[in-house]
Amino acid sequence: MTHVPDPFKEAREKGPVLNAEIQGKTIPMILGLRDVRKAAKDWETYSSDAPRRVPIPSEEDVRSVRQYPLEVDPPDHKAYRKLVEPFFNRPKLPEVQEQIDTLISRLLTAALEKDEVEIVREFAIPLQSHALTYLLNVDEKEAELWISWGIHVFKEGDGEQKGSFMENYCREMFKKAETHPGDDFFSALNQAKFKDRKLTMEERLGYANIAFAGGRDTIINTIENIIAYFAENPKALDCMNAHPEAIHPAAEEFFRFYMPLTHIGRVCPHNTNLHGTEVEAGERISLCWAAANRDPEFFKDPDEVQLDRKPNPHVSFGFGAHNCLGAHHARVIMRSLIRQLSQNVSKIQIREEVDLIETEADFSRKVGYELLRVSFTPR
């Protein structure tokens, strides 16, 4: 068992929000899992049609477009997220599941033969990256580009710019898709139409803006922590090994642990009392879902990792309307990991690490790694 303090432990017992400070504006944090998710399936309070604003920090300044289906509420938002499902649901195809297995297994193959790996930008960002064109449908030669914009396209070195490359390279893809269609994520979105009209190219740049930004540093992060925590717990492999059933909990269990996003935010279209804050019409709230995932009342022993937890209603994909698109996608990747970690390595032993730190006015909270150099004993 791993024991990491939870951030929100101190605020959570004081009530049920922490007025925290970001980006020079208060936002209040809404902390326990039931109000959570009763706050995440009332989107006529707490709307999702604030574009740029829905993440926090807001990227208001390193996108131009709104991200399709997440910065849209119901009924709309149904029908934004039905066209592109096909695509996110791939991952429960068994020939997607073979090819995240075998890049997985390509990867490990590679580390095990080095007497050292730095998994942050020669193991997760390459699988990530990699998986993504399985996603999408697309040549897996495209990687390669997606693998130099690092742990989080707006966050890691210039976002604005990066931002606008991303952008760029999106309206290409889309007229290349245009003169050569296919099967491709692209040449879906070319030919798919909302209330009988073809989609703009904001909306497509939209959708493109979250497959490639969205999911991209919670895959990366989740892999980084599973690698740590075996390195810190060498008998939960054995026990991996041993115990294949094992497996499914487990990845749901570092879901939860390590949730790697700690909020989303929500714009209230009218005053509202959030348990006695009173939040002005236009302005933020926080669904905290890292928080939300240590309540002890949901939760026994909530700060310790229990691989074989049950229940486990972590929201760590959300809740409502908006859950995750990606869920499926990273429950195979993680479910596939442990399945390759446990079958062939035996110890890792980590040699350098430097944790990435999400650091705000009232908290702050490792989410992940900036460099984590091992190396994997094999099995």
Second form
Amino acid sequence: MTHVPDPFKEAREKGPVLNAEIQGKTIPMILGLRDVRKAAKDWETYSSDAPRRVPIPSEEDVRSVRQYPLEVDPPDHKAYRKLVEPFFNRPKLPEVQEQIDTLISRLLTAALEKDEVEIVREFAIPLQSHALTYLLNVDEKEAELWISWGIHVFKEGDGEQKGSFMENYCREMFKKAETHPGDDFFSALNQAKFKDRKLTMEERLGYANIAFAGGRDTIINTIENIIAYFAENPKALDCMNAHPEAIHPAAEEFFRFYMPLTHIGRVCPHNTNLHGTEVEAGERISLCWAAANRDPEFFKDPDEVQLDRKPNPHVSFGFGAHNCLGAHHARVIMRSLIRQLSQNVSKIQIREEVDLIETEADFSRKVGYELLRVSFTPR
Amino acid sequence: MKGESPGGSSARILKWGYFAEISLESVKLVSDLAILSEDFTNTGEYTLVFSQPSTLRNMAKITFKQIDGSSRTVEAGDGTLMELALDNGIDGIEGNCGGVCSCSTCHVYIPQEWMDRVGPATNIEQDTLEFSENAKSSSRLSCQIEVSDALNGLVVEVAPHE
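Switching from the form predicted on its own: structure of the form predicted in complex with the partner chain?
Time for the whole complex; same chain goes first.
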């Protein structure tokens, strides 16, 4: 089912915060859109200066490095972020958009030639991995290894082992780039300067870590959810085909409704009263993007997909200083996917599906698919 | 809009996936403003394209004061102020979210004397702007401003990036 219920509906009606038990600790989750945006802006009260503890659950077991620029507060955050912005802005270049179009066209043509295609492994993961090579400006062959890392580098399979494998791989890539520098992400970070000094290997690994882990499951899940939505709403495919101007708002609505990243953490450096909940210094709170995206004060009929929803002030790319660096990339991919599906496919039939459910003590949410086998009918 | 072949007494107009019945009389009534064309998908459907003939329309001229201080005056067609800026490559207007009021990368300042004609921000827009460091009482998101002849002569200032 493409319908994804809102697990925070009841809690949001009761109050602004849901106290959730996660990893044996109580983490107050902020649920409303206005409150989430306000907290995301207030970095002095809700800090990101917390290596390996910004994601929830925390990633202390699966990585050794602080992620840059995610786990740094202003004002240093800005200087750290600037160093990689040129790469994350690459999807704005027409030539990179063309590469992404060609990649999706290639995958879609292959899928149309088959009776059935398994979207997660044969479409979404290859699409995300190859597209990332364009963003990082590295040899497209590297994607073959990244594909083997699955939906989520840390969560799927042995996260500890996969996490350390990825760190070693990145270390090797930085070393290779030392001896053979180019215009790629690794070479640029080797040469980059933060406050007149070179970056340490730990910092460089921290940038690479989030580049690989951050935009991975989120992009993969969104691709699956869009394809499943069109399978269940074939008229929407015709509508997008007839109205290409509707693709941008439709993409934003998919981002809002299927937000794959439930929430992100912040640490309170001081004792903080969060809407009546006392948070001790050093403890975490959560900015619940998924709940904020269904806030009925801002979204009429929030549990419905309305492809022409305007305005649509969702927070699927976060809010404030840390807003998602990969947002341009995600938008270019999803807009191209919607356009090419609507132009080339008349019908999608789901043959087999296994939901990917995220479960915490207090809620469970469908974020995507573990398996999604479909048949495409050409237009 | 898209509808079925107008052979009977009514036409079915498809908008955003929903069908609405409208009478052929209505189609005739709007035919001055609409062009009926056979649908390209060859399903016997036709497309209704609403477009005012350009000869009847006065093109509004709108000036953008860019962040570097330079000004550019452009002729406005249909759509929003953000789309106009993007079509003309106005520096500082990014419109990352495509115009759905979620990203604030199309933030502009409207001169006081134009505020009435441009209109106020909706609550949702105000709420998005409230969190912008560069927000002023004259702030608007240009994706939420529809261009019309009434805006002829408007000068907007592109807000600096955060």
